[in-house]
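Take a look at this single chain, the form predicted on its own, given in C-alpha cells.
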Amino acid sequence: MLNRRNFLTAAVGVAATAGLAACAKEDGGPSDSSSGGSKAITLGFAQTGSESGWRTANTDSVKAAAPEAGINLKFSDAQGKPENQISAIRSYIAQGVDVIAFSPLVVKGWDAVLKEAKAKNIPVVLTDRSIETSDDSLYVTLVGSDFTDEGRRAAKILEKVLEKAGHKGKVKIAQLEGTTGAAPAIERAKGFKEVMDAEHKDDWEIVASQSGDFTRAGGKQVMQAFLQSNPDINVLYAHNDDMGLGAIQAIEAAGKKPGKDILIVTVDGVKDGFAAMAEGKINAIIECNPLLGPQLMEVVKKVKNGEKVDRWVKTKESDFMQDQAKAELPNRKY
C-alpha cells in the first residue's frame, strides 16, 4: 500500500513532467453547450481504471449521463495507479474546471491536492468511495454505497445460504479482499465482521483472507493458494464478483464444486456475475450499484449552483439469491 509520503511524492514527480496525457488517458469534450450558446458546466472526472466489469459500468454510466444532463465531461482514466488520479485533479485545476469528481483508488493521501482544489474555489465530489481527510471541507459530498453496510448484507446472507444448503457444523470461511487500501476493501471486511463477530463467534471462522484486486485474474491466484493452504475451506466470501469469477476457475481445477462444496456470497451484482449463480456455481449476490451517472450529475448541478445537498447520497442497491438469478439475469445490464 501506498502512504502518505509515497502520494505526495509521486504527485510532485508527476506534475513536474509534461502533465496527465504522460500517465493517464484523458478524454476532452467540447466547452459550451449546445442550446442556447450558454457556458455548460464543465466536469473533471478522475476515473480509477477498468480493473472489473463492474468500474466498465461505472465508467459507462458516467460518460453517458454527462452529455444527456448538457455537461462537458473531461474524463481520465488512472489505470489503477493513485498517481495517476493525483495528476488529473491537478491537471483539472490548472483547466480550471467547475467541479472535479474521482473515485478514490485507495483512502489516504489526498489532503494536499484537495487542498489545491480548494484554494481555486473549485467544489470537489467523491463518487463510489470514500476518502480519509484531515479536513472534512475538501468534499462537498459522496455520491455512492455504504460499503460497510454491504459486508453485513453479505454475512447476513451468508446465514440464509447456510441455512438453504443445510450445512452442519463449523463454517470456514476464505475471504477475497479487495485493492489493499482502498475503502471498499476495507470496509466490506469491516462490516462483514461486525456480524461474524457478534453472531457467529462459535461456528463461523475466517481461515484465509488476501486481496485479489479486484480482478479475475487476482481472484483465481489468490483462490489456487488458499486451497492448498487450507483445503477444509467450504464458504468463499468474495468482496467483488470478478474476484468471485476467477476463484470459481481455481475451485473447479481443484476438482471441487462451487456453489455445492464451497459456497459463495459476491459483491457487486454484475451480469457475469449473475450468469454464474444462475448455473448454480454462486449461491449469493450483494449488489453494488455501478450506474451512479445520472445521480452524479444531478449533483454535480446543484453543487455548482450552490445548492446544498446531503453529505452522503446514498444509491438504492438490493440482494440476491440463487433462486433469483434466473429472473434477474436479463435485467442486468452491466
Ligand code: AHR
The other form holds:
Amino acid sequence: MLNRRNFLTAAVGVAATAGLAACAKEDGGPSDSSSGGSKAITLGFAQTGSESGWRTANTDSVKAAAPEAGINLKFSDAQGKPENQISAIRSYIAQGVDVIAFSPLVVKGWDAVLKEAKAKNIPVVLTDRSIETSDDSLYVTLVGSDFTDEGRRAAKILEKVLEKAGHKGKVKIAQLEGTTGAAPAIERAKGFKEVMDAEHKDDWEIVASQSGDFTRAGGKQVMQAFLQSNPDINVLYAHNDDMGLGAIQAIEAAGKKPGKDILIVTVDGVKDGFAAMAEGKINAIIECNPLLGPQLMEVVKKVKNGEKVDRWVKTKESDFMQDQAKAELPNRKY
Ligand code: AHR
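Can you switch from the form predicted on its own and show the form predicted together with the ligand instead?
The complete assembly is shown below, putting the previous chain first.
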C-alpha cells in the first residue's frame, strides 16, 4: 500500500500546455465536464481506443461518471497506438492535471512517462489493465478485473459446456487472443492454460492460437485461417465477445454451426455477445465489467485527498451459460 499523502502535498507542477501528437484525439478544455466549481478535480484520462463493444461501454461509463462526481474530465483516445497514449499522458502532465488515469494498451513501456508524472507529483491510477514496471511507486492503484481468473473461469466453464454438449474425444481448441502484449491477452491465456495443464493435459489441446486484436474484423480473419489450417477444431476460446462474433461469421461461411459443430466460450458479456448466445451461437460467456466509471471517480477523489486506497480495486463479475442468455439479455447494461 502506498502512502499518497506525502506524494500529494507537494505542489502540483503547472507547466505550459503541450499539444497532443497529431493523431491522438483529445476532448476537454473549454467543454470540460466539471460541475462548475473552481476547486473541481481535473482528471486526465488516456483511453486505448474503440476496438470493441466493451471499450465503447467503458468510455461511456467514464464520461458519464465524471460530471456526476463533479470531476473535470480531459479525455483522449489513443486509437490503438501506445505512442498516442504516451503523448496524451505527457500532455496531461504539461497541463498540470490533478490525477492521470489510463488503460494501458500493452503492459510494457510506461516507466519513462510515469516517472515524468511522478516528478511533477501527479498521481497515476491504472484502469482496466495493468502494467509491468520496475518501480511500483509509479502508479497508485489499479481499478479493474482479474484477467487471469477470467482465463481460469473460461476453462472451468468449458468443462460444463463440453458436458452439456455430450462431447466425447479430443478437445481441439482454437484460441483468439487479444492485442499482443496487452494484460488481458497475456493473463486470459495464462489462466486458461493453467487449468488446462493441471486438469486436462491428456484430452485438451490448443491447436491454433493467434491475436485478433480484440476486434470483430480480426476475429473473423484469423478464424478463417484457423479453419483452413485446422478443419477439425471443435472449440473456440475467444478473449472477447467481438472476436467471437467475427469468428461466428467465418464459421458460418465455412458451412459449420457455431455453438454446435464448434463450441464457443468468450469473455466480456456485451449485449451483442448475449444476443448471439441467446441464438445458440455462443455456449458460455465470462463477464468482464466495463462500467468502471463510478468506481474510478471514487478512487480518483480518494487519491487526490491523500486517502489510502487498495493497490488493486477488483471488479465483481459473473459467468453465464447459454441457457441463461434469454432471461439475462434484457438486463444487460452494456
Ligand atoms: O481490457 C479489457 C478488454 O479490452 C476487453 O475484454 C476487450 O473487449 C477490450 O477491448
